[in-house]
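What follows is a single chain, given as structure tokens, in the form predicted on its own.
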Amino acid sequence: MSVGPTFSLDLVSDVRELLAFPFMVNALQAASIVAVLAAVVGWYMVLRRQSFAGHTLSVMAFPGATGAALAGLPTAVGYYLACGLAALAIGRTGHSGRRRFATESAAIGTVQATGLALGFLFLSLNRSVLGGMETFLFGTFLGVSHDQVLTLLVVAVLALGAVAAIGRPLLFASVDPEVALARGVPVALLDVSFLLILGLAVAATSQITGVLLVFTLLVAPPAAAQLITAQPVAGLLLSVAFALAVAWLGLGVAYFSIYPVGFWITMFAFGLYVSVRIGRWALARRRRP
């Protein structure tokens, strides 16, 4: 009878055990890349109040993967194509400023419903996908190969480079789109560009975290960071730190646990957000005269 790994009070020994296996090293590397990418892009997503758009793009990985499997293409191709097309469909709403939110919400709802319908159609036409449905929905860091880590790194560098290139005008357009538009900032172009970057980040992250859990890393760490500070640089750094902590803790605890990594990442992210909110509430109450 085999006995699984057991957690001890010797943290140094536990970490050495984790790093002794190549698959765990690959998992930690992939988790780190995904966490940084999701934290940075997610920070802008939360600031722009586009969490619904991020959720829809993560859902679009479902028809992308099932469609790619049906066509005999690599699953990753389906992820990137579906998320990219959905980002263009959502972004090209034709409005800027406050009017954008109402129009964009309608487009997001339409895209999400259509994507889910197509995903279930592709799934019904190719029942073999059901064999890996749990991994597809909830992901796994434990089966990540070295080539996947390199691919994730390339995608992350491209996405983060794009964010850095448009970061300042994107921040301006996110905080006050009407004033930015009056100052000559190409708000509509920035909307589409950011959604494409968000789609790229979602497609890359979904391959590791699964379709349903990508939203955890995109929202919880950035939202917690923005509760603590409104400063962009500090907020971004804090968001990355939170995402890395959640990913590493989730992966490490999952190794010594019978429960999947997705559960732990979600629980740690949720606990982080709730703790920050409670701490902020307690601090505000203490400051009251």
Contents of the next structure:
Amino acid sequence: MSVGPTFSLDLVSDVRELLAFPFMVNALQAASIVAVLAAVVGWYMVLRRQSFAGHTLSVMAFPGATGAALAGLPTAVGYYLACGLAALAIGRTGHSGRRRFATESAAIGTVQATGLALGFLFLSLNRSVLGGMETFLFGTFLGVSHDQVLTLLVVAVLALGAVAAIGRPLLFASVDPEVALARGVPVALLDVSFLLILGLAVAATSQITGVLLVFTLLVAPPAAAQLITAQPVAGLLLSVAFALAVAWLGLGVAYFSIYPVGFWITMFAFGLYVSVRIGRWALARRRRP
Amino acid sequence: MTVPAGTAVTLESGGRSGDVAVALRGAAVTLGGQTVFSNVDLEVRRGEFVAVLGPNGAGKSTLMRTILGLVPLSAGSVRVLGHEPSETRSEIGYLPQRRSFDSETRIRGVDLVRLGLEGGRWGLPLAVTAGARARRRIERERVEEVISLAGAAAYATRPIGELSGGEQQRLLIAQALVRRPAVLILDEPLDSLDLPNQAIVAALVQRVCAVQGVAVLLVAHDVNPLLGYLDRVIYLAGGKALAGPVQEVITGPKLSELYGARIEVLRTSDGRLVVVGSPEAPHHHGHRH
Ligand SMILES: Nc1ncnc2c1ncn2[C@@H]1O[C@H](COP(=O)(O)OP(=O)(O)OP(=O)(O)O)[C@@H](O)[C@H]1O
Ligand SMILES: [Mg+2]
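Mind sharing the form predicted together with its partner chain? What's above is the form predicted on its own.
The complete assembly is shown below, putting the previous chain first.
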């Protein structure tokens, strides 16, 4: 920021200064919603080893945004359409059975390449969106409107509600698909449903956080949480706590520094994951010298 | 386990031992255009322990999946507790063949067993009413009980991926037993166990079978660890099946007829059976390469 706010050692007054600006309040609210949504959906994504699918869905924002600009639609519509279609394409081509997440990767790669190619095509047909490239990649955290926060809240409640409704069968189908199928759990339907929820979460959040950041929040906090605990409920709660901490810290520090929010959130998320990994390694060494 | 009357009913399965649990009549399965087996007639009663034997590729797993309703029949019929298999899924405990979890699987053994009990339920596991809380407690006790029954209590709270193959197998047996199923389908449960543990698991399955009146179908490659416990065997080879008591089925003439080649069965002084001269993985339908 150009005003150059100064950081004092009095944390309370720092936070008060921060919250005096409506744009900061909106940013904090948006970041909190995004963090909770990404942490929960991401926990399942990491457990299912579908990070590649998640990454591909976040990349779909590119053809989504450029396609919407070309067709004269609102950008948000483009995001939801592109992510939804890609989720269906990945879900339909994916296999069911033992190694389905491994064999699915070829299909995902194809979807990603196709999406990028389409994005470039749309871009070459309409260059006006080029100016928004940085926003597309790194988000518009500090330019979030109150309406956007409300929209985000609605999407998050929908997506989290869906996760809550299918939570246990989804967990069953994720870790033990063969037995789940034998028990009558609709594994294939859950696979597609989860991809759609993932697509919804990615489309909603990447409009604000940018393509790179949504993926950071989707992967690092759940992965760190799963390294610490293998207990599902504890893991989910820890993942949410990590994501919130990373998002708030990133926003707070960005306010007082010259570097952008996206950079800070990514750095904190990365730092969190690396320190948990090192911590675990050190613990394992202490236990088995 | 002492439980309040009424609530326990959800976990108990009805039926008396001696009733027909699984019935196949003239069953045939065609996969990828090739007949795996045909004309299989089979009846397994409650409280009966049946081993399913046969060379690799004979269709043992396919037969098990047929009874689970996961593979359609091309001819004949299959009935489980008098119903279509798809209607009785919650009454069947299933352990698929060679299922193992790699070291990155971040879920505890106890969670996996728990999923066997409640993994099919939709919605959040919120226990608000007194009845729901009581059920919750009964289910938790049931999970603990079945884990100690399988002798897996010492490592049930460790991430499943960190356990040895045999330890994983015991937890998976606990998972298959947790709902007190009327039919138990175990596809090579002795696979990754050492000899003493094979004997322990065989004895455990027989106890469950006799005490709870469960119909057990257990796929194995070696009949010897099971000899003291079995009621009958089903021998699958060459697309046909032969069922009956061990001493009637596992004989030179019977197996020679089934394989269409000269087979001898030797009996060692301690009663063990050795099948000699069986052709390496006989395929009645020839392979594609
Ligand atoms: N999905 C499938 N499509 C086509 N053929 C299949 C399929 N699944 C199994 N088969 C074939 O059916 C036959 C029986 O397979 P099955 O897995 O039932 O054998 P099995 O007796 O369990 O062998 P093993 O002892 O190796 O476990 C094999 O020839 C296999 O190639
Ligand atoms: Mg098999």
